[in-house]
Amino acid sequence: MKLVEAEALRIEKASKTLWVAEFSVAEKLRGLPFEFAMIWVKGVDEIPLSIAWLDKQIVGFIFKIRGEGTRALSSIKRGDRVLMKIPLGKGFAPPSGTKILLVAGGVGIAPAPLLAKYCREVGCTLTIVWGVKSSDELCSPSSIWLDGVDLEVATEDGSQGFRGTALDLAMRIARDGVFDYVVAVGPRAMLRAFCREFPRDKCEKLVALETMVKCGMGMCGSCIVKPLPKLLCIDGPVFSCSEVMRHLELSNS
């Protein structure tokens, strides 16, 4: 983990619900898929965001406005500076030759570009299913570094791609293909349904969790994954379904 100062290059609304923030940093950073950063918007708040892409000295994020911190992030201008603790968390590093299906609901698409870059570098096969309510919530692939990626889209209203949810489409795709890992990222209700309903077969079922994160370094205990004695910022955010099913069942959100 490094504490770095970052300069805003691009802060823009990429769809009806999603924003993109891109920064330059003074040194080259490295990170694994599903690692995250704590971004300090000066004078407002420190917020955790999944790293969407890292390329030399460029780091990007995809986010949704959920509170004061993300609202402040969306309003900063090119040239403004923020502080970051980066990278944080335990990354997901599948071995070469594996086949991965990523099931993303809404802003759950955020870790996808970095996972796609990793797979190109090590030789994994990646299929991404992205589900939203309507097509106006989708970003263009080029705006979020997903050009040339095997990306399947599901919209609940049928306005683009498959009519249904990301989980509906992923289950259909899984019937016709074999995957080593299936990873779900999205709202807790979606993750709970994924762990209950997605067929096990020979794949490993994983979920990327969200919870309250205050320090990001395992010191404050705010991100405990109850009832487990584990912290999201140290042990996650990626966990197996069998490991966190009880945690998912404790919440109805």
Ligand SMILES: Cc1cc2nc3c(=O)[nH]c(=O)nc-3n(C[C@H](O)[C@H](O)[C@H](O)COP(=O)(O)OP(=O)(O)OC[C@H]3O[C@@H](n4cnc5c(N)ncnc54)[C@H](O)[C@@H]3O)c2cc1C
Contents of the next structure:
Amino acid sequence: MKLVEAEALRIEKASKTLWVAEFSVAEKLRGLPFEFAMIWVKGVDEIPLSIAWLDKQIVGFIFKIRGEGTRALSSIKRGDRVLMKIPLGKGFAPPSGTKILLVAGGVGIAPAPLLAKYCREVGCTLTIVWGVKSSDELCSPSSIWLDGVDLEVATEDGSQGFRGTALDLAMRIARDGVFDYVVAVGPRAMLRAFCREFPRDKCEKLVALETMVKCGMGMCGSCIVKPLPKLLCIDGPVFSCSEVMRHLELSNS
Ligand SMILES: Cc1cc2nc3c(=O)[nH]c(=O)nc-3n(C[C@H](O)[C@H](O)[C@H](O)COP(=O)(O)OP(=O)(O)OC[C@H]3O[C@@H](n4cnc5c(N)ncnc54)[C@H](O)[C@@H]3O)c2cc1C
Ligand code: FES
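I've shown you the form predicted on its own. Could you give me the structure of the form predicted together with this ligand?
Zooming out: every chain and molecule, the one shown earlier first.
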């Protein structure tokens, strides 16, 4: 993990619900898919965000405005500086030659570009299913570094792509294809449904969780994945369904 100062290059609204924040940093950074950063927005808060892309000295994030911290991040200007701790967490690094299906709900698309880059580099096959309520929540693949990726879209109102949820579409795709790993990232209710309903045939079912991250370095205990004795910032955010099913059942959000 490094503490770096980053300069804002691009902070823009990419769809009705999603924002993109891209920074340049002075040194070359490394990160694995699903690792995250703690971004310190001066005088406001420190926010955990998945690394969406990382290329030499450029790092990008995809986020949704939830409260004060993310609102402040959306209003920083090109040239403004932030501090970030990066990378944090334990990445998900599937072995070469494996087939992966990523099931992303809404802002759950955030870790997808870095996973796609990793897959290109090591030789994994990646299919991404991105589900949103309506097409105005989608952004163009090029604006989030997803050009040329096998990306299937599901909208609940049928305004683009498959009509239904990301999970509905992923189940349909999985009927005809074989995957080594199926990874879901999105709202908790979606993760719960995925772990309960997605057929297990030969694949490993994984979810990327969110809990309250404060220090990001295993020191404060706020990110505990109850009832497990595990910390999201050290052991996650990616866990197997079998491991976190009880955690998902306990939380009602
Ligand atoms: C490892 C990790 C990676 C993440 N990656 C992304 C990402 O790539 N893009 C993105 O948009 N968001 C991501 N998040 C969630 C993001 O950190 C929160 O949206 C952000 O911290 C909210 O801060 P805020 O100050 O804007 O809102 P706050 O004022 O802190 O909170 C606003 C509301 O959101 C709820 N909330 C805040 N944080 C969380 C959380 N972690 N889980 C559930 N509810 C929460 C609060 O309870 C409150 O109701 C990630 C979280 C974690 C733990
Ligand atoms: S956030 Fe402090 S221990 Fe994980």
